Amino acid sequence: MSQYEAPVKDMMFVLDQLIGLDDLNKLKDCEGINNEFIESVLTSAAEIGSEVIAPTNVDGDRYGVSLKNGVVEVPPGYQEAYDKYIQGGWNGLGFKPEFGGQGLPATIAIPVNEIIMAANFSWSHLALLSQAAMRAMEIHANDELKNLYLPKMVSGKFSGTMVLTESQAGSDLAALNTTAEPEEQHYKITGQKIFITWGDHELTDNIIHMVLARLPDAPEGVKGISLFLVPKYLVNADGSLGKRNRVETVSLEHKLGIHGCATCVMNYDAAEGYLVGQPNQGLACMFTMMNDARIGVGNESVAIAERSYQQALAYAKDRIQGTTHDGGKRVSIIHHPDVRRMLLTMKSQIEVMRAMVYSTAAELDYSRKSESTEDQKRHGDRVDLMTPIVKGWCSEVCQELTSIGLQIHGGMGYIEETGAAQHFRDARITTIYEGTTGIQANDLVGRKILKDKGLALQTLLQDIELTISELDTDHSIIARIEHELSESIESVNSSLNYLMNHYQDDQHLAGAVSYNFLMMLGTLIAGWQAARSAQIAVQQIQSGASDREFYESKLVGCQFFAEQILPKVHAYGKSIRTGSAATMALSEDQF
């Protein structure tokens, strides 16, 4: 099946009635972004997502990528979409339009995005990987840099990549190997990367890698990493193409899934790159590119679980099997309460996690256009502590959604024509790339949680209690999702001060609950967003909306949710509570 309707109402409904578009006007360069103006945007991006890009994924996954004579092969269709992609602009929306582009917030980009990712994932990855390269390029490259690469990257007639891992340096960065040379006005590169998503191809005019490397005089470890930018084809003064870069595609990586993206191991041999930022200071300029890419990967999981929600769905309506309950007529699946309780499973969640993401997308635009330098940290923040969440946790429940997703289908999900199975090997990737879950789980306990002793969590916590504090619990809904969410709360407070009151006289401790910590908390802010979902619909249906069935339809997936899914917030709470005596019990010969 390649249908796919971009569900633009859920994604107004996010953003105008959850998130707000009043305060989003208030913020700088956001005058005059409203409900209309963002309709229209999601709209127009729907139709190159539906019409232009979707028909492409078949393909994309049956014939995949090739590496022949040197040159990387793409599937039919790509280079007629990416040109009505970038005919669109749709690679700059959100870049200063001092470069070209058209200067929106993330929270609209992000939409967006997500209609592009669920379109075709292998495809949207060049698009994604650009915009993550050309923010660290706007933030942290010099005007001259700026200058020549980011006109030419938000038009979309150069690609970026990220560059970051080596064969003995995965999440260990400190081990890479590459080095940089200093050269006149530049520096030779010299090393082998490898997972360089689209290293190479054909479909830019030129490729710009972000790479990761050492100076001869760096310190030993991560503080001795800089980044560099090398460019596929140098490029001149005068913004032309000059003569070939001595970067080289070795081979294409064989993957579970995504196949019809170029993954590469790339050998720099001596190119020519230019320092990003400050010597030593690489690290920091590449989190500029992994943070926005981690929100992403989130966003990423909303828009594979919500294709193949949309196919798992169209196939329950149409797969005649089996009989009403009393045995009368046979009927469609999605008649069978199993069935339903799988495609309210995949709804419910699908909803929350959209919400979550463009939330955090809200947050990051105050961090960033917000008049006070208080309100900035605080909302920093936020952003801070949620990041690994929207990765970790959106990401892992990916894999259930797509799995579900499957099932539906039966023995069709099992068979590659129907379509579904894809679905399911594509998802496996974003528990893996930016970051496993169990690093977004260390950096979510280690980094953010005991850094600050929890005051962040702590305020987190508070808006939580707020929102409980203000549902209308006269309805009966409203009164058991409030009644959940209570309960929930009580538990992820019991186990932070378990956390913070053992993690010094356990060294093992952290570590061996953070993956439970991560998945508590995000299945309890995505209950919270399923309160505040659910009372936004009282409303309306007591209003009268005119459309009506909508809200009813988004107030059954929050009870759902609440009722179904919330509830495991106390199973993870009470895994933490015992400690890590049993995880780090055995030997390793006992294994």
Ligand SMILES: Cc1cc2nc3c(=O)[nH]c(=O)nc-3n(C[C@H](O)[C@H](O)[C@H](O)COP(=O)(O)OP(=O)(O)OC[C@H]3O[C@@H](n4cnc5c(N)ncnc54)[C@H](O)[C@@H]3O)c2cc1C
The other form holds:
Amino acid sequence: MSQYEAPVKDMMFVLDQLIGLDDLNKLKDCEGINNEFIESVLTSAAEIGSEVIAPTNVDGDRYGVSLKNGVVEVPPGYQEAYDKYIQGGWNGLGFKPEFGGQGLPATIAIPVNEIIMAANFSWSHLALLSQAAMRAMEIHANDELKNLYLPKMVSGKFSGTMVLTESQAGSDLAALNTTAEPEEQHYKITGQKIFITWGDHELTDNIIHMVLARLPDAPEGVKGISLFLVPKYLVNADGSLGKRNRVETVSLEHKLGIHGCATCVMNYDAAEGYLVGQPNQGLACMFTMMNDARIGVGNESVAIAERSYQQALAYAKDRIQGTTHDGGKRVSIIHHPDVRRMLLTMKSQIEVMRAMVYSTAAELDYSRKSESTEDQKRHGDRVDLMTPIVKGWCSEVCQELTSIGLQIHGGMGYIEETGAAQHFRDARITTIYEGTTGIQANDLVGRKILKDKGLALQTLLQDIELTISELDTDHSIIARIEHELSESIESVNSSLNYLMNHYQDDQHLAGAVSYNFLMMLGTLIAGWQAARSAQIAVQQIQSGASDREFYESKLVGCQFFAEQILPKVHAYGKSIRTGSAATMALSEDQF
Ligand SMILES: Cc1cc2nc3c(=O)[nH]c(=O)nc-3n(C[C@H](O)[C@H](O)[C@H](O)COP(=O)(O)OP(=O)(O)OC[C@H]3O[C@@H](n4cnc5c(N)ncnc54)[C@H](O)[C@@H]3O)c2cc1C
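Form predicted on its own already given; the form predicted in complex with the ligand follows:
Time for the whole complex; same chain goes first.
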């Protein structure tokens, strides 16, 4: 079982050199954000991640959670880890100081979360879901609710949940039928919800459920959904806890992975709740939670893949099997070209995923903190376009990478003892919750590309063209990367043209090609990040940077990505351009 070591050096590379702290710290409330400050935050996060949270990971998986006499019991060490986490102020990192937070930008909160998630993925869901609920409150709740609940949530004394799914309403939230009846100053919430992450536990004093429900006179479909705050324990006006609300945990789900995370079936039986935001505007409030959470799932994918990689790398250096290619001495498996291919497939994609996720978090900060509304909109449009790609592409790639991590262990990967299988099982959820890959792909092609006639995407493609034009092709590796990226963008442009020219004549086209479109764009954008990273690495090597080995390794990772992974863009593009005919040809009975 390998240790987890936070990849602070690569995180700093992305933050400082790829995103650029000099620009970031010109934003409102970001003045003190510099290299030293971030490095010290990440080093402290790495300490709590490796020393306090990571040791709870294996027990979390083995013991799991259980429901006994109506109480959710958690694995050993969870309470101590949570207490240390909130004592360190980590829970409120990205939240406003007026509620007790530290007001740091998303660009810093995201690598901290990567560390926490890699340390113990199951445990970290408690913090992540709380943060999503807090974000929705911060933006949509009235002052009274904010003042009563947010300080306790930011401090970590209360946790939060996202309560959307019902058995008949998963991807299709229009079908949800939990009700909210007005009564005096509040509402009575009634309905059953499934799959609620950390819906119940005793780790915090109270749990604040953010529940989607329908008012009596609500319109049909998603236009009739409202958001309600429903506490496990009612909270008195002075902040003290009152009686238990009518919220009950019916059962816990038995799952393929994330065993150390309570996934609850919850019953709300005329529970007291309070409206958050405007009536029937729950969908917009929900998207505040979901969009942050979707970028968060991209970040999770980086985290689990990194953990899986560290473990596979340690095994590859240790496991002796076979001989050198000339039949000489016995060697560790890292000497075999195919094992190197697997390791580089992991390393190169983890690094570009990290670049993609952190860059999107930076766009989020620019969209929230830029001075002009024009700049806010420009960056907001980029976040909107990138969100389904970050969620969909990173989580799909994470499946492949954690599977490779297991494969590198050979038979021992299939045996639970090594721990490689846990990452593979845990990672499986990332393409499902917060909207499946199919739903991300629909969102990308339908809402983010066709709706604005491809304008936001064209702007992104222009940015990639600009990078291509600035690459130093005198360097042979950069020239290789430039060649692959230029060919890839051509392929994307012809697929985009095909979609724009045919989607109105072929009603199934958008749905049939959306997955391939998402994967094609994710791969291209990752290639863009690889090109930018490679250019920086070359500059650093040429200027005699002290950590030459790091930059050489970075450059090889980028080269590997451009040569071995980026060409997938052509395959995705080609299948997009074949249209929907075969996909839709069979009748239901012919399947
Ligand atoms: C471990 C776990 C934790 C979860 N945590 C939470 C939580 O905290 N809060 C919460 O509210 N929910 C939570 N969920 C629920 C999760 O968000 C849903 O499971 C997910 O959104 C998919 O919904 P579904 O399961 O109903 O699948 P379905 O919607 O039935 O989808 C089944 C398949 O059909 C496809 N599909 C469905 N509709 C379309 C369409 N229109 N176009 C194309 N393809 C489509 C999907 O992509 C999928 O492949 C959790 C789920 C799990 C398993």
